[in-house]
Every structure is written in structure tokens, then in C-alpha cells.
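First, one chain by itself: the form predicted alone, in C-alpha cells.
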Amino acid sequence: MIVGRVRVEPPVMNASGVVASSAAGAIKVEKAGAGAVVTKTFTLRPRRGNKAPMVVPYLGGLINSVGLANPGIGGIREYVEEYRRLGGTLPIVVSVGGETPEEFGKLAAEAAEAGADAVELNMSCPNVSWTASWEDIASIVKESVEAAKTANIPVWVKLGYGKGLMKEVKAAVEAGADAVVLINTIPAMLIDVWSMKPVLGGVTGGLSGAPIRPIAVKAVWDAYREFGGSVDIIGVGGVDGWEAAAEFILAGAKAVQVGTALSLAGLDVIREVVEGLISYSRKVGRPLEELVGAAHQGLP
């Protein structure tokens, strides 16, 4: 299936950050069967990340502040480079965080130039400060966009769920991005109540996996309703499983990454997600790319 301008077969993938955060990552990646790779967030400047803990497990999911540790715009060549050097034939999809629409713009031309197929622009991750600062989103997203296409490679966009997100999605077709991934991890924090502080290193984090789903569907849903001839979706949040990632492809995504599972569960998500959609494709007589936003159908 062509998603976002890269053909992506299966229509699988891992989320950014995940398993793949390294080349030799994202080989195991390709093993497991995924149709496409996509890398950690790189950004201009090397990050250290936050202090730990950095993850804690929370009621089937996960919450994070990592906060985009990485070794900054010169390990995008590298990883892209020894990802190929070790056998790997996917496409590859480097995701990029930027403080400023220049900044993705940079990133986006590092990214063409080292050979990825696509470049998804993180412009929602809550563990890093500043996002919080954007007072515009839709602005910012649509100026990045801008600033990323004229690198001439596929720009995708991951957004986060809140009340502006059609705006944000909006912003992004309008400046001509080829796909949007939704959604990011909810920001959110634990408190431990004997030491009476914050349980994660960085105070703050974001939530992901099982617990998020819903509403990673429900903004599947409202974009695909919106702006579904337009751009294409990438579902993500909560895909543990084929049913997950068929009800995800049901509201309207032409592909599903897989997050939270790979670390709770291995890497065997992938396979069984993957044999999962094609077994439900045969039994209900209908191939995937038909049933991208069929639950829409004979609706109002």
C-alpha cells in the first residue's frame, strides 16, 4: 500500500523511538515483518534526555520522558548509512524535532540528502519544552511543513490529541504534507504518594499504549471525515494486536505503527498484527486497501 508517497507492504511499521532507535534496532525491526522503519527523533543539537526513571509502566501502557535523548542532526547520515550496510531494505522514515520551522527544514534536507524515503516531522512530543511554548500550533505546523517540502522527500506529520488537532491536520494538508500520524502520547504524570513526588525523572511524561486507543481512533476517525481524499493516515496509540490495528484502518488509516507492545510485549507483535490483518482481510472477503475508513459507511 502507498502510504504517504512510500510504499509501505505490509502496512506496519514501529513507532519512532521504539525498538528501533539504533540501525541494528531497526533491523530486528525488519525481521519481525514490518513494511517500513521508522527511526528516533533526531534534532539539530545532540539532547542528553531527561533525568531517570525515564518510563514506568501504567495500567497496560506506558509513561515516558525520555525527552528526545539523541545525538543530533549528524547521526542521521550515520544511522541511515549503517541501517543499509547491515542488509536493511525498507523504506526508512527519520523523524525529526524541531524548535523552529528552519530547524525542521534542516532536518528534512539532512534526512533527503542521507537517502530516507520519508521524514516524519515530531511536532507533538510533550516531554520537551518547547512545544509547550507554541502558541500557534497550526501555525507552526503549517510553516514546517513548508520549510520540510522544500527538501523534495515525503514529509509526514505526528500530531497530539487536543481540541485543536483538526486545525493542526488542516494546517499540514494545506502545506502539502503527504501523510499525518495521530497521535502522539498524551502528556501526563504519576505521583508517588510516600516520597510525595513526582515518579519520573523529568516530573512530567506522556502516555501510551492500550490505555490511549480510543482516542487514538476517535482522531483517526475525525480526520479521516474532515480530510480523508486529502492526506493520508497513520494510526498510532494502543495497536497491541491485529484487532487494534484493524479497527485503527476501519476509522480511516492506510497504515498502523506499533509503540508501547514491542516494549511490553517483543517484537512478535509485528508478525501477529501482520498475519492478523491478513487473515481478517480473507475472511471478510475484502482487501485492506478497501477497508481504510469502511466503518464510515452508510453513516451521516
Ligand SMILES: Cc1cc2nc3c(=O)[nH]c(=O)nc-3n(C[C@H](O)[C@H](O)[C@H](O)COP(=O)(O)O)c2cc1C
The other form holds:
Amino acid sequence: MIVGRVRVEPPVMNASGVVASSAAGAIKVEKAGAGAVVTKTFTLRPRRGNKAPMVVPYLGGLINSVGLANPGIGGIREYVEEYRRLGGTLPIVVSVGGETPEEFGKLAAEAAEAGADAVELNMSCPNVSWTASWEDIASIVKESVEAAKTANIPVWVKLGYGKGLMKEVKAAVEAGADAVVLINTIPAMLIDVWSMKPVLGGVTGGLSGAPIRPIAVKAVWDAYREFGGSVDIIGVGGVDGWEAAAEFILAGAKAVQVGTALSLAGLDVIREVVEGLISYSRKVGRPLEELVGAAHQGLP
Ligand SMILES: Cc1cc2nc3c(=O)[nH]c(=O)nc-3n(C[C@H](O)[C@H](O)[C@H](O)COP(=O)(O)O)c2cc1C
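Previous: the form predicted alone; requested now: the form predicted together with this ligand:
Full complex below, order starting with the chain above.
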């Protein structure tokens, strides 16, 4: 499948920040049968991340407040080169998190020079202060995509669930994004009733995994209805097996990413999704390409 101007075959990847935080992790994702690897989000400056605990289990999912711990822009080249040196052959999608459109431009240029196959603009991490301070996210999305496009590399935009999501998708499409990645974790927190304090070191965090799947499927569904003809959609949120992946495809995603399930159930989930999708497509007698958005057929 060609997704966001990148050949992703099979159309299954890891989600940013889970498992492939190092090049060695990306090799594991490749060996598990993915069609592309996605890096942890790189920011301009190094970040330590929040206090522990950073990740806690919740209802078959996770709540994390990692806060984009990463070595900064210099880590991008190191990561890509190390992945290739270790024998990695898949397209590599470098996730980047800028505080401003200019920073997104710089990070995208570095990813392109380092030899990445696409850049994924993380515009939706709930665990960093700057995204919370963006008032008009749609216009920041537009300017950031425009800045990243000058780097001459396919640009994917990762967005979060919220009332303004379709406005943000529209801004990404109009600015020429090659794909939208829906969705990031959903802002959340837990309070320990005995200590009477927030459980996470970062106080608040983001919910991921099976509990957010119906929300993520709806986001993909809405984006496909409005923009399906103009942009590729990648579904992420609670994919833990082939059936969940098929739901995203039927809603309109051309590919899926798997995060929390890799952490909770292991890398074998990727193979299970890939093989399950092949056998599903055989059983229903239609190639996967034809199933993209098929759940919309016949609806008003
Ligand atoms: C521990 C953890 C770290 C994450 N780090 C990042 C990150 O660095 N960049 C990003 O765009 N998303 C990050 N995410 C969000 C995931 O990529 C994904 O969008 C979200 O978890 C929903 O997918 P899932 O339910 O399959 O995990 C992280 C999620 C988790 C659980």
C-alpha cells in the first residue's frame, strides 16, 4: 500500500514512542513483520521526560506521562544511521515535535538530510507544555506543514482527538500534508485515594490502548468522510489484533500503527495483525485496498 507517499507493505507499523525508541528496537519491529518503522518523537533540544511513574496500566490500556524524553535533534541522524547499520531495510518515519512551525521546519530538514523516508509531525502530545498553550492549533498545523514541506520529504501529521480535530485535518490537507495520523493519546489522569495525590509523576498524562479504540475509529471515520479523497489516513489507538486493524481500515485508514499492545502483549501482535488481515481479506474476497473506507458504502 502506498501511504502518505511511502510504500508501507504490509500496512502495519509501530506507533511512535513504543518499542522503537532505539534503532535496536526498530530492528525488532522489522523482524516482527511491520511494513515501516516509526521513531520516538525527537525535539530540537534534549528532554529528560517527567518524573516516575511515567506509565501506569489502566483498564486494558495505559496512561503515560513520558513527556517526549529524547536526545534532541542530533539523535535523528544517529538513529537513522544506526538502523541502517544494523541491517534495517524498512522505510523509516522520523517523528518530530516542534514548539513552533519554524522548529518543525528545522526538524523535518534534519530528518530529510539524515535519510528518513517520511517525517511525522507530532502536533498532539498531551504531556508537553507547548501543545497545551497553542490557542489556534489549526493555524499552527498549517504553518508547520508548510515549513516541513520545504524539506522535500513526505509529511505526515499526527493529531489528537478534540472538538477542533476536523479543522486541524483540513488545515493539514490544505497545506499539502501527505497523510494524517489519527490519534495520539487522550488527556487523562488517575488519583490515588489513599495518598490523595495524582498517580503519575507528571500529574496528568495520556490514555492509550483498547479503551480509546472506538474514539480513534470515529476520528478516522470522520476524517475519511470529509477528506478521504484528498489525504491518506493512518489509524492508531487500541489496535491489539487483526480485527481492530480491520475496523480502522473499514473506517477509512490505509494503514495502522500499533503502540500500547506491543508494550502489553509483545511484538507478536504485529505478525498477528498482518497475517489476520491477509486471511480476512481472503475470506471476504476483496483486496485490502478495496476495503479502505468500505464501511461508508451505502450510507447517506
Ligand atoms: C509510553 C508511550 C509513549 C508514547 N510516546 C509517543 C511519542 O513519543 N510520540 C508520539 O507521537 N506518540 C507517542 N505515544 C502515543 C502513541 O504513538 C499512540 O498515538 C497512542 O498510544 C495510541 O495508540 P495505542 O493505543 O496503540 O498505544 C506514546 C504512547 C505511549 C503509551
